[in-house]
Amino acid sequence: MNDARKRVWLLGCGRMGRVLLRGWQRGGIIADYTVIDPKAASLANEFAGAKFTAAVPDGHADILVIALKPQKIPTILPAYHRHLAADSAVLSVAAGYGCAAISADLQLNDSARVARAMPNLPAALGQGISGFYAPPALPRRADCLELLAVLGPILELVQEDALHAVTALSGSGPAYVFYLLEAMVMAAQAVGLSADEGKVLARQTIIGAAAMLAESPDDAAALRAQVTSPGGTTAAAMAVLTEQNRFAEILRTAITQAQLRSRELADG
């Protein structure tokens, strides 16, 4: 995105309109910012080079970004409908509030001119992955994808029935991996450690162990069997792990559950 006419109207920014912006900041991706929030005086203060406003802006946006808590979407976004042009394109980053929703909230005759995105907590540092759903007609298709991938890579979907799966996987996936450091510095204590000795382990394990799936061109469970010599000390931990595929099983349920929920939510 080259051309600074381009209008990015941001809509809210909480954490993830702030993870949004300091990307696009840190891309070097040239447009014209406009960031929408109640908060605004105080946002400028933080972030330079964009407009912040309180009330809906004049003119129009070229991509609206909705960045904002799916229960307030009904409420603000009709306010919206005037301030899209004909090939101006609709980004919605908000989770469980599907495209004819915010179509019919914006009075548009179809959903064609609206995408989705599901990024994750990573994103934050350029790391994390995106979900992406957009009907095959959107407008500015380049430049969402463009505005996404300051994130991390961007997995594309052919149904948009899918975020709910990307949801359940990677836009909650990171709070599993928290939890399993939790459980390891847990069990460190019950092995002799000290808590503190225990979280310096238990964290550097897993940012090791993410550094090495990164680098090489091996998958999880090649990587694992390295680790894995028989009859050894992790032998004997994975045969707990793996029996009756225990670990597995349980996190397919956590996983399910996420699933289902995001379909509540967008159920209403």
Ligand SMILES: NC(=O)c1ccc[n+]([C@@H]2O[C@H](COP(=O)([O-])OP(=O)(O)OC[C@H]3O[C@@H](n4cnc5c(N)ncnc54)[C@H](OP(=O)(O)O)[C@@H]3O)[C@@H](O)[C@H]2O)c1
Second form
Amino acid sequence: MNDARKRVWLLGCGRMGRVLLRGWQRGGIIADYTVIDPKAASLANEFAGAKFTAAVPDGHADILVIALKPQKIPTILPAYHRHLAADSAVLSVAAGYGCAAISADLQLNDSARVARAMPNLPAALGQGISGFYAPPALPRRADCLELLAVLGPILELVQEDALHAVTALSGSGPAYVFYLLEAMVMAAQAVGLSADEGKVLARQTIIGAAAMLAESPDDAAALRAQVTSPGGTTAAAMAVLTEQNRFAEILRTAITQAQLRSRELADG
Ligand SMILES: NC(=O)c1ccc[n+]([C@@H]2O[C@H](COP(=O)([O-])OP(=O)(O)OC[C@H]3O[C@@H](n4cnc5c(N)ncnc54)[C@H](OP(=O)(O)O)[C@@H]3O)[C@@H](O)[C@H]2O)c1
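In place of the form predicted on its own, output the structure of the form predicted together with this ligand.
Shown next: the complete complex, the earlier chain at its head.
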């Protein structure tokens, strides 16, 4: 964006708000930043290059970024109605709080100016992935995407409803990988290693495999084939994991449950 006149308001600067603000600063995205959070005073000591306030600021935002807890949004957002111009955009990272509800809270005529994103935890390292939904007529679309890109790659979605699936797959996904590591450590002890030895081996195995995925032109199935010699040790393990497709089936059930829960939370 690199435009010191563009007014970006960050509403809520907790965990995700901080990740965004740090990313914008690290990424050298120049704008006129105003951060609104009850902890404005301490945030001002932590970050330079932005204005901090605990109250609704004067003037208007070109882009209003919402990083509030969803349950707080309906009480906080209406006060921002008169701080949006006709071509202002709203970008929300709040889980399960839809464009229509945000538009209603802001008393906008329709949802055409509201975009939503669902990032995940590695966003803090710039290694997240965000699902992004925006209506076709969203103003300042490129600016919204630039602000989001500091978190990692972006997958643009055609339907807002797909954000429930994104939440279930990549939003919650880091927990699945962490659990895989925990399960490998338990298995390590069953084959005679200590828990500490298991942790070192399993952790670096997952880090190394992820690095290979990142670097290699091959997909996961091709990489797996490379370490699976017929009749060998990996083949013996894979025969157990793939028997009746059971590992894939457990994951399918888990991710479907997460999607269902995302819908339930959104419906209140
Ligand atoms: N954390 C993640 O990994 C993650 C990932 C994807 C999406 N998200 C979404 O990001 C949103 C924020 O999550 P979070 O984990 O960052 O929550 P959080 O740490 O609680 O951050 C919310 C911030 O909003 C502040 N706030 C409260 N009232 C306010 C007001 N009237 N005006 C301005 N700010 C106010 C809170 O201050 P106080 O604490 O003083 O009340 C807090 O600093 C959620 O909707 C969540 O779904 C988070």
